[in-house]
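Taking the form predicted on its own, here's one chain by itself in structure tokens.
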Amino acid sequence: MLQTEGLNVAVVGVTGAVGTRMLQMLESSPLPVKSLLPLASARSAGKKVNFGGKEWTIEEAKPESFDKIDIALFSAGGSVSKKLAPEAASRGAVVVDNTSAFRMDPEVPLVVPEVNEKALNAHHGIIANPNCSTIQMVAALEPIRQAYGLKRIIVSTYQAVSGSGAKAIMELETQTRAVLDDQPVETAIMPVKGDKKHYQMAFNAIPQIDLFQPNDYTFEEMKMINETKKIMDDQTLQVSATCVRVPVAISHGESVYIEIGKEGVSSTDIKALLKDAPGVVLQDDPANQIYPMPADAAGKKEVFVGRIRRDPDVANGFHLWIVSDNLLKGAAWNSVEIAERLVALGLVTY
């Protein structure tokens, strides 16, 4: 419901998979939204979106679009953010950016509210939303780090194709039908649309997300490594990642191995911590086959954790299985949650 007094909010990339969900999250949020400015590329200008019981016309995103905007949620690609986010901030808007454009900028807070909300106080007009796979992992691990310390993280991801956009979901669906109908499989997007080769995603797993870097890690893997250290404010933390795309539409899964700084901790202790952790749902009952799964997490805002067990050979080592909707907590919801905290902390007023 729109408010007579409140915030002027812009959503950049409003027609995309994340942008549409940003509108949904805003609709269900207690944020006092007075007006919405839906923004996209020129080809989407003139189309309509529904929000707050009204129909709003999409406009082309331009620097002047952000005059009188209080909060601008960006999810239209890094090049758009690099061009327009500073413009929006210079006009008085606080930007929450869902791309990788500013994540490692030392002047830009990289925020998961359940982990490092205090970092919002240091913003200079732009706040970065972390990578989807990073968000769910640090949200689950932060309570453990606070209680027992955290020395090492090794993560292997099982990431949904929606992380590559709506067209990747369509490609998966088309390929799946082709395989089942014994027809030729066309490949154009996965693993990376701009890379040299493309592979079948249906009934497959591809150990490449984003482009390979000189150290043979992919950019996605390096994002998880570097972002985790920044969010947790610990450059001594040992982090390694292997990121794999799997034929799932929505929700990332992660197998995470950690080594904590305290001896004598049991898996029961870890479970007790996570049972009451903010934004986390514990699903861990092996005897009854209860554990997180992507199909169950899709459409939900929480981070789901299960399969918690101590390593058989390392006394302070533990394994966890973490699942979350990459388009919600991994993107749209975390962005709106940041906006909520900005208002609650008095960093954005109206």
Second form
2 protein chains.
Amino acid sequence: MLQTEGLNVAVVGVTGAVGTRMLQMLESSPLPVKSLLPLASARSAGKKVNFGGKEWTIEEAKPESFDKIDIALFSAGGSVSKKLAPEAASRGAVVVDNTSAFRMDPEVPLVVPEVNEKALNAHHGIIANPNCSTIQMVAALEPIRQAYGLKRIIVSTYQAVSGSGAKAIMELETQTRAVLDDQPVETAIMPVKGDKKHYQMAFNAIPQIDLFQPNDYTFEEMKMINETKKIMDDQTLQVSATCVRVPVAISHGESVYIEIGKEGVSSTDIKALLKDAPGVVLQDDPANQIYPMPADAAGKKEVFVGRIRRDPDVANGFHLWIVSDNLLKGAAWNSVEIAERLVALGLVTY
Amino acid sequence: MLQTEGLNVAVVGVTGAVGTRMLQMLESSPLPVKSLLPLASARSAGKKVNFGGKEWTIEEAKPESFDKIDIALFSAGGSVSKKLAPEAASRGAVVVDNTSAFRMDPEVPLVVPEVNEKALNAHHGIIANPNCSTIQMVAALEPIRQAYGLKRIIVSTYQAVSGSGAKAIMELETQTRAVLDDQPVETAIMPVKGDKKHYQMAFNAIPQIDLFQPNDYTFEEMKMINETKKIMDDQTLQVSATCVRVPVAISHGESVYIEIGKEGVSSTDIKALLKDAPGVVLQDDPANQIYPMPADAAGKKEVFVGRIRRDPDVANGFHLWIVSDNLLKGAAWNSVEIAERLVALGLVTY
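Okay, that one was the form predicted on its own. Can I see the form predicted in complex with a further copy of the same chain too?
Below, the chain from earlier opens the complete complex, with every other chain and molecule after it.
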């Protein structure tokens, strides 16, 4: 598994829900990894992780950690990235950052390889991994945009609690047992750990993901709006979003409505495009009740698309139902895929 | 509670999730009820129900059951309504039918009192109660339509399993315990009892409610599309829908996108309209994390609306998040409210 000639890879936030999956994705990747540097907060330093048949000791992430690193995958929260990603880049590492810290920075490419791999060429040491809910949507829509143009997106999300981390999954389980057993429900994390109020997630739907912005959209909704325009490199694209948390542990669902740039296109045409699209799996056979579901997508790297059909009243309007594992394509896998492309394009050498 | 002068009321399907709530709504209504005739299938005949401080014996629903009935509330499935509602009407009862049997019949008014109470005047003995997901949406949108006109609706639903009956709630609970205890999950009811395949509902989202139609929309989605146009009496209104079942027991959520007939309207204008709208409660204060949620709406008669905001890219486009108890305003309460209006309008006398 480990190569004698290859990359020195650091994973920052290696103990988290995404960090552990970054290791899994790295292990199953053809990337030539020579050494792993697992980094986390001081609290986790000294613990061990297994990777490539070897045990590695977690160290506290510090600026000098990155001295001999080729690729650093960050998923330890925005404040850690803001502090350490520029340090890593200045030491010669190429950073793939899974937080929102640098996503809208015009100097930082925001990349979903299936959509805008070419943007990697302009990097200055930091590449941003988009928000989970954005990634799966643009990966599914890009083939349609290429073929017919895309004028408008209206999306409503059905997002899993693992987007708030491993502790949020535990809270959902604890609350669910409490409701079933008619016991008091304790609320501490959802919808947003750092916000003032917390609500029951079990058997509920909460229309708040991340903090509210001055325009009454949540930050999650604004991420979908702004990141989509940046990734698709089209500021005229109309995008609007409603983000809702549902009592699902892993995998986001999205009800996506689009208006394309051409009339006379059928849902059959769109299905044909998505059948052959990279990273996308078409699951669309209503007669046999085949459509994507979070329970099926969890643990898989692909983006699953189904329920494709035309708006009966709008000639260029179509619905899609898009599901993907928010921790994999939405985070860990997209980051590792970016690393793979960096090497393939010769942007990281060893 | 019971009146010496008043109405003879039959409730058909009195043992079901909606039927039991019809009794609760009747009990708390100012309607003058003289007698109750609880009807169900032969299986439940002989059982007792309490109503108005008295015990009543359930009888098997037959044509002659309706001989002395003034108002008959039906919620025992489409086939029962198709057979018995015309019999009840021919015997002089006014039927309020909570199934889809007669909703699109041009001779049958389809009524949400807050929207089209006047349509009751044209009844021929049968009045249809719309689909649960339609009712809460049109009740919230009607004040906006009145003020500014309505051109387009795109809705994505987050629907509770109680829409499939009391057994579906039990299945969700059983499956949820099985998942938490790492036991095999049994599937028999969701998404559609009468369809070929059944899927896990616990910790999942299923984009199928009711059977698929030839155009790849589900029947639930077509109900929302067709019923909305009929209730709002506007065949030019563009409506499209995606209906998704989520692991919630009671109360549907809806992410509703609308385009209104006027530009220059602000979200503040729309909030002001909904603040005073009949049957609607505005819950829209992002700074204090106030928005509607299924867990809060369950057991309440009103339609709750929040997250109202303009599309940043479309001058006449707005989002709303609409939540209501699908068994009350979506079914039992809307039916009893229709009965109240029939009496108030002099269309049923005693």
